[in-house]
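In the form predicted on its own, a lone chain appears below as structure tokens.
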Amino acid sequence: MQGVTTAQPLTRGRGSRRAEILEAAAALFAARGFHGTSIEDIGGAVGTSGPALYRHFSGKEALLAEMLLDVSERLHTSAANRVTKAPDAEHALDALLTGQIEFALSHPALITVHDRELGNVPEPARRQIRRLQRLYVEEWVTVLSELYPGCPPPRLRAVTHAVFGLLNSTPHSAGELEPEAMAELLRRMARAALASVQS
């Protein structure tokens, strides 16, 4: 780990029609569910017909798979970059927290879709998503193992997943506070949870 951490963007270029469709679909899947959303609904949300979407995706399952695979790839890549550029483990953890909090506050619909709809992603995309998620968790575990060298890896993985649950509560918890205040609250709670791993 070396240098200065810089943020890795977790959103695609807004000029991309494909990205626009994915973003609209995420909002609809979060609000109505995968099975409650039709191709026509998604097309209408981006100002086109449902059948026109088949120029971009072969169907709803392919759209959902790309949505969750894409965000899993970007989260893992962002985390790896942040850790590599951090001067030490403490800064790496702070950078990981920043990245996950930024994601949780900016993309609550994706969190909801992942929690509810991953089972609707066809194989082998679902296996790829799970693999990327495991790699993302291991970025955290590697950093935490430097900060808490006496703590066994299974305990570090458990606390990492628990912190993800806390940070990814934003579809339910982030409505009343300003984003900056919510980010600070999430950071403090996550830090307290991570520190408890030594108890």
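For clarity, every value in this text was computed on a predicted model and none was experimentally measured. Residue numbers count along the first chain shown, from 1. By rigid core we mean the largest C-alpha set that fits within 1.5 Å across both forms. First, how it differs from the form predicted together with another copy of the chain.
- Relative to the superposed rigid core, the position of the CA of residue 48 differs between the two forms by 2 Å or more.
Show the form predicted together with another copy of the chain, please, because up to now only the form predicted on its own has appeared in this conversation.
Left out here are the partners and the other molecules; the chain alone remains.
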């Protein structure tokens, strides 16, 4: 009674399975945490059973590492691009806000996992993710320090984290508002919070 029941997939866009697994895992990790989610759970969520996962990832930690690496890369490079294109600091800040809000609204699970599970990523990748996160924060700090010259960087870092906290609150207020309205609200609040910072 072995291997009697293979059937469905076998034809699907190249690499789409990996993406499917990553997405399912993100949702599960966000809901139950890394250690609270079993390989079996993840397999189940994509219609395969447990160990099939090892055909796509070398292990559970590697899966998490790839997920977080991807997120921090996307955030950072998107931010870097936007800032580069912006004509001045004011527009740059606007672009950063747009990017973060878009991401937070479209991928709440990734946002959650991203700031919760770094500690479970094994060392080679961990350092790199941390680096990207730091670069992303510094992107904000740089723009802000142009807008608020004389405001010490540590203060600007705290401000940045506070704004992230505000924007990343989306997983908590899921469904309270339409995405459109939520985006508007978050942008307005973040702008006001930022404007309140003086040197």
